[in-house]
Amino acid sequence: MERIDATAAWELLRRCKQQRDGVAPGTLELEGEPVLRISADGAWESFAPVDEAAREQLDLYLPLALQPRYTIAQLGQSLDGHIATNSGHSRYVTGPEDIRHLHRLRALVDAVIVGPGTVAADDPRLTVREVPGEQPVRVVLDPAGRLDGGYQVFSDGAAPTLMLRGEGLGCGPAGVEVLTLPAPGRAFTPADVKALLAERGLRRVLVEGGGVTVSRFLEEGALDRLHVTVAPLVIGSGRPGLSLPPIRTMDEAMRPVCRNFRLGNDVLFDFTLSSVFGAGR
């Protein structure tokens, strides 16, 4: 290969994802040609010149694409920490580059999770549209049975959809597979959700929203990585991105390993949470 451009880099990342048991250190090929050499710590070097856009993709997504199992959460927020206005309007806090980033994350996972508030406020499709890739299984958490069938995710047929409901709540929307889990306090335990999905072979998981759901996964140590994209705008008041129990001193604050990436005018913070919670959760 004479040169690795963004298209070739994305195709390589997609092929890494298709390896269900992860990618072992060694040489990665594309169309029969060696392209990258991967080390055990995820560092890479190429056999050909790499375009800047391709390098940014590989730096950002290769740590995910190589893994057989992980849970990542993503939020896009304003400079003052809000993901939506008080009314729930959020289209769009971040710019088009971050939307494309979100679609890339969807394409690299087996399942994408959202809570009932996100479905009610945004009526999202949760599909891969901005980039080439396979559709993830859409997983809607509805522990209290508050959602009806009048949302795109249940009716458009664009991707497989699962609804998780609390025990004893009966049937969900027509044509949607419904599974039940205990919901103490009208909320699922993230570990139970992950275990249920893993039983179905869904081991690479994106927690897309909203802030309540992402915060619950973060608080309970159920995330391996967290992506927070900050846009250069001030909403003033609104729905917070992350909301965790209060701490007394700054010594108690989470200080995970972090990398920064520019997404147009936005800044992506890529947090590795194993530095906070430890490995092997």
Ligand SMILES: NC(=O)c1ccc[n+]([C@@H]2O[C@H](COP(=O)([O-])OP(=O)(O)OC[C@H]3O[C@@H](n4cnc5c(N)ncnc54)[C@H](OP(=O)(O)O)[C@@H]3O)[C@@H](O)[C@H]2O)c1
The other form holds:
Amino acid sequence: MERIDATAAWELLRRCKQQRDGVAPGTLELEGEPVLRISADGAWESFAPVDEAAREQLDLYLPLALQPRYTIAQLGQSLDGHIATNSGHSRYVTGPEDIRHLHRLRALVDAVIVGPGTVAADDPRLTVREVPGEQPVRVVLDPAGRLDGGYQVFSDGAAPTLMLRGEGLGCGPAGVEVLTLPAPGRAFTPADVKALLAERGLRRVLVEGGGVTVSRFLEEGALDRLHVTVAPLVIGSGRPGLSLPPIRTMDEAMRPVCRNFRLGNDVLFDFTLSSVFGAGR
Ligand SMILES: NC(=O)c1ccc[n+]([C@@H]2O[C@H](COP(=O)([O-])OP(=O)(O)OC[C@H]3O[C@@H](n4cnc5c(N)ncnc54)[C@H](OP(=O)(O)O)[C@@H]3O)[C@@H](O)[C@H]2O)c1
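I have the form predicted alone already, so could you send the form predicted together with the ligand?
Everything in the complex follows now, all chains and molecules, and the chain you saw is the first one.
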């Protein structure tokens, strides 16, 4: 390969994802040609010149694409930490580059999880449309059984969908594949959700929102990585992004290993939370 451009870089990342058992450190080939030399933490060197856009993609996504098992969450928030208005309107907090980034994340995982508040507010499709890629399984959490079947994700047939409902709530909407889990306090235990998905071979997981769901996964130590994109706008009030139990002093604040990426006018904070990616918590 004479040069790695953005298209070739994305193709490489997709090939990595297709390796169910992950990609071992060493030489990565495309069409039988050596293209990259990679190490376990996602650091890479190229055998050919690399365009800037390709370099950014490889830096950002290779650590994910190499792994056979991880849970990542994402939120796009305003400067003042909100992900939607009080009424639940959130299209869009962040810019088009972050939306494309979200579609890349969807393409790199086996399953995308959302909470019931997100389905009720956004009626999202949760499909990969902005970049070439395979559709992940869509997983809707509904611990209290509040959602009916009248949302796109249950009826558009664009990708498989699973609904997870609390036990003892009846069978759920017709035509939707429903699985049940214990939901103490009207919430699932993130480890139970991950174990259920892993049993089905869904081991690379994106928790796409909303704030309540992502916060619960973070609080329970169920995330390996967290992407928070901050947009230069102020909503002033609204649905919060991350919200955790109070701490007393700044010594108790989480300060995970972090990388920054520019996405148009927005800034992505890429936090490493577990040793899956070679950094301690
Ligand atoms: N900017 C982003 O990155 C991003 C990403 C995803 C979503 N969002 C926005 O985030 C908001 C949703 O986030 P969230 O933290 O509120 O919820 P969530 O994490 O999606 O879901 C969890 C909560 O949904 C609640 N819920 C609220 N209204 C509901 C309804 N009408 N039907 C069913 N369940 C409902 C549940 O409450 P109970 O315990 O009472 O059942 C539960 O606490 C939406 O406005 C969405 O647009 C933004």
